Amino acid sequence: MSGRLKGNGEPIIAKNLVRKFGDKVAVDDLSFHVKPGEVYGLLGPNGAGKTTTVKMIAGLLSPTEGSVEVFGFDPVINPIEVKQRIGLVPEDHILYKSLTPREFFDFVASVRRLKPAFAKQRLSSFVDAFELEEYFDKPIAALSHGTKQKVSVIAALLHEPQLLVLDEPLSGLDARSARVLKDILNFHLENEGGILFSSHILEVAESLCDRIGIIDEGRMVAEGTVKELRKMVKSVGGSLEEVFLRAVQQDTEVAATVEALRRSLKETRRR
């Protein structure tokens, strides 16, 4: 198998859902859909239930309550479909760890049954492109959070995915391989594709993302374009950052706590 499949809808339409875990509710009744074309930014504090929304959407988990659909399907009835549809970035890596690079490459592309051909070749382009060759033969448990981070991305990107669902992916990239990154990014969208980026780096989210949508306490707390967010929350001119404390209501705590903050160095000085 090579090439990008096809599916009919949009990239994702996630509707009503929601998540618990015994009494916690992780997400609570959260509706959103991600466009054809579209980088749709998914941010929120620690906790806030990005990372359980995206293991939803990638089948990991199954919604408590709502409905998931990945190009119209559902990832609990349709997992493979959708799998195959998936590029997924977890937070946390997910690799073989006593398999060396080439190794887990090798049984990804096994995996997705990928043409040795078209897995070589796109595999030899992102290794050069992410300066990996170095680090090929070395067992993966061995290497540093950052190039662990380009394999998961690279392993995810190897079977030419639809939709791209990136859980930080930036984490632990040096400028030069984020700056890569989000060029093939770039290059995903020529052609159609989809991408949910979960993440609380905000700068990176207001270059990168079309829309946003902001979650706390797993509820949408606002969604829209960076321009829309500001007036929804009446920040004009003000930056993502602003907008998105104030969405989540901590904008005047975290005034108070630098303030006190400052109150407490400033006498730590007279002393």
The other form holds:
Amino acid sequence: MSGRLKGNGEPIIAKNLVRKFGDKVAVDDLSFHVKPGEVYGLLGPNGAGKTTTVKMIAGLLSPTEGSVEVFGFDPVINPIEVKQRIGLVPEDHILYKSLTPREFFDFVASVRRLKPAFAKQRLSSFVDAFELEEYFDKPIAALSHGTKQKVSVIAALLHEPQLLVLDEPLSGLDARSARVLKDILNFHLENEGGILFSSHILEVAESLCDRIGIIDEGRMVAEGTVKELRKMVKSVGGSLEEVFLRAVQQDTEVAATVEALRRSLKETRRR
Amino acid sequence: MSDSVSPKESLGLRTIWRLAGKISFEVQFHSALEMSQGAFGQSIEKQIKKARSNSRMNKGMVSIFTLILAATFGFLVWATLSGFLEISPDLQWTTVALIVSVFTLMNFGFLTFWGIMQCTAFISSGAAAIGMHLPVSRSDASKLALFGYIRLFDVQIITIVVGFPFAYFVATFSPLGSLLCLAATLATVALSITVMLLLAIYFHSKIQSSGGSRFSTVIRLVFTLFFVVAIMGFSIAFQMLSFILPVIEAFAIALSPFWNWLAFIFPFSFGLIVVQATGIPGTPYIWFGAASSLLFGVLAILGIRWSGRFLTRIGAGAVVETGPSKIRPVTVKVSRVGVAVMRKDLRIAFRTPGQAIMFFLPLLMMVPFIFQFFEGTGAIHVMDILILITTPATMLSFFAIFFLSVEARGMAFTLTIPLKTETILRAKAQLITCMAVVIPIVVYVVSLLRPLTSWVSLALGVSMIPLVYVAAFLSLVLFTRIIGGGRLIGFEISQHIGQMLVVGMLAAILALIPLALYGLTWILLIDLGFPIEIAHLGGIISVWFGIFLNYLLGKILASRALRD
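I've shown you the form predicted on its own. Could you give me the structure of the form predicted together with the partner chain?
Everything in the complex follows now, all chains and molecules, and the chain you saw is the first one.
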């Protein structure tokens, strides 16, 4: 393979997704879709079910109920077809840490059956752009958090995937690399690619995403463009943070917690 | 600084010793984490608990081994001096000197090779510098580093230092000899710690600075080999305990003319002065031995003082120089999928010594059998070769499952790549098969020691290669079906011991079927009156038929049991 594999249908259609771990319901009746050329942001507090949803889309977890389609392929029935078409940047760096980036990319290019010239050209461009050359022969385990993230991002982009599934992709990246990644994402969109962007950094989501789905306790609590979301919670002009807290009904609770913390700190200072 | 912090003059030795335990645990935790990264998805609490129990178990095992070794060598000294071993009185001194020297040398090797893993972790983990971040004096921070290092090997050091001198005293009732024995073990421990530290610094700087270069690969291989040598040394030493009497006797006789040279070499010089102090008559070159022992003693003291100073510097926040790194051009090597998976597994396995040892398993398992072939002069029967090859072949099929956990947490990445589970499992089975190549080589080496009764022995050895492949693949498919419902999942071996045993046993039985077919066909053909060579030929054909059946079974099972 030397280029993008085409698929039919929308990048992602998730219908009534449910995922249970024993008695715990991590994802509860979640439905959304990602259109071609669109960045869809999946926002939610820690433990909301974002990563579980990402894993179901990437074919790493089977849904307990409901279904997902990635370009018309069911990740449970056709995991290989799905994995060929997506580039996944997981939240935690799932890499072979005892390998060096050079050895790791050799492996990635080989198992994705990329043509050597295509792989070389893309890899060189990404390594240059992310300034990874210096670390190319160091064991991944010895790299900093941000550099590991760069390795993870390049591995996801190497095969020119049709859909990018990014779970906190900017985590640990310096300002320069974050800018480079944003530019790469824009280029990806120009080529009709889709992006699912999972994050809890609201500013990034606000600047990157065309539509946003806010999930809490596994459920979709609000969905739409930033403008629509603001309208939805009747806080026109408010920041996305306010929209988000209102949507997950944490605005009053957070205010109370912050006030209690402030009082406690004041008391310790007096003593 | 606010008054919420209450500084103290000095922590006191007791507190430092206790805190040093935390530092040494941190280092062991780093080490254990590297060794057992099959813990995909396992909670950090579980990993800490496991690291703690592994550390205790490792220390316990090494100590028990050291005590057994000390008791065995003490017994050998007694057996030599009491006449239990039929050694002529004029060779008693050389035998006892050899026993003391070999024990000292073995412990030097074991302590150095075992310790080097944790020693490198001590330098690279930064745990030693913890003291610098605490509100303690510089002197206390340094002591914390020094004691943290010593506590890594405390139990082993105590058993080495106490075990053998005590066993020697029980065997000889010589206070002076035992005292010198104690001095010899103390010097050995000091020299071992120094060498360990020097090697750790070297490896740390080379590995960190040269990353994936060829030089670094060689260094890493050497590092892994150290570990393998330690494991093999332990294993061979244990397996040789029953052979050790004639071996010691033969070596004592062979070495007796060379003591004028050995007297200058560590640890033989110590052996010589211990024997002299015990009062065994006829000990020669005593002044040479005493002089060089004194020299090694001084070296040991200098070494331990340097180690103390170095560790103190590390504790004070000094960083080990890693040297400049050379930037190589960005390239990518695209290979066939199966080869890429195997190469990746191989690289990962060889960077974790605990996994690298698996590649030497067939050889380790064959060692005790090989020793048998040194004795006797007649031709080696096919049945002996069958016994020799059956253990590694069945065990390799069993151990295939371990290779599912080679990727450790990287398994989570494997799940994201567009490869069929069968492709990945076949690549792992092929890797296991590479290890089986050593089986026919060993059979060939054995045939050089003593003639074989039939060509069929060599043919059987070669047959183990495909046999291991099909049996390993079967066990991998079965295990994947049982624990992952037919899909690869990250797993922790310790949580699936039951399933692993069941599947492993099944794989071992499947591996045995072709060998059983060989025996049955051979007996049947002999009963039918065929010549013995025809019976052998029929047997070999049956083996390959059995392998083919297993191959078919694997193919059918893979198509039904694996999902994707």
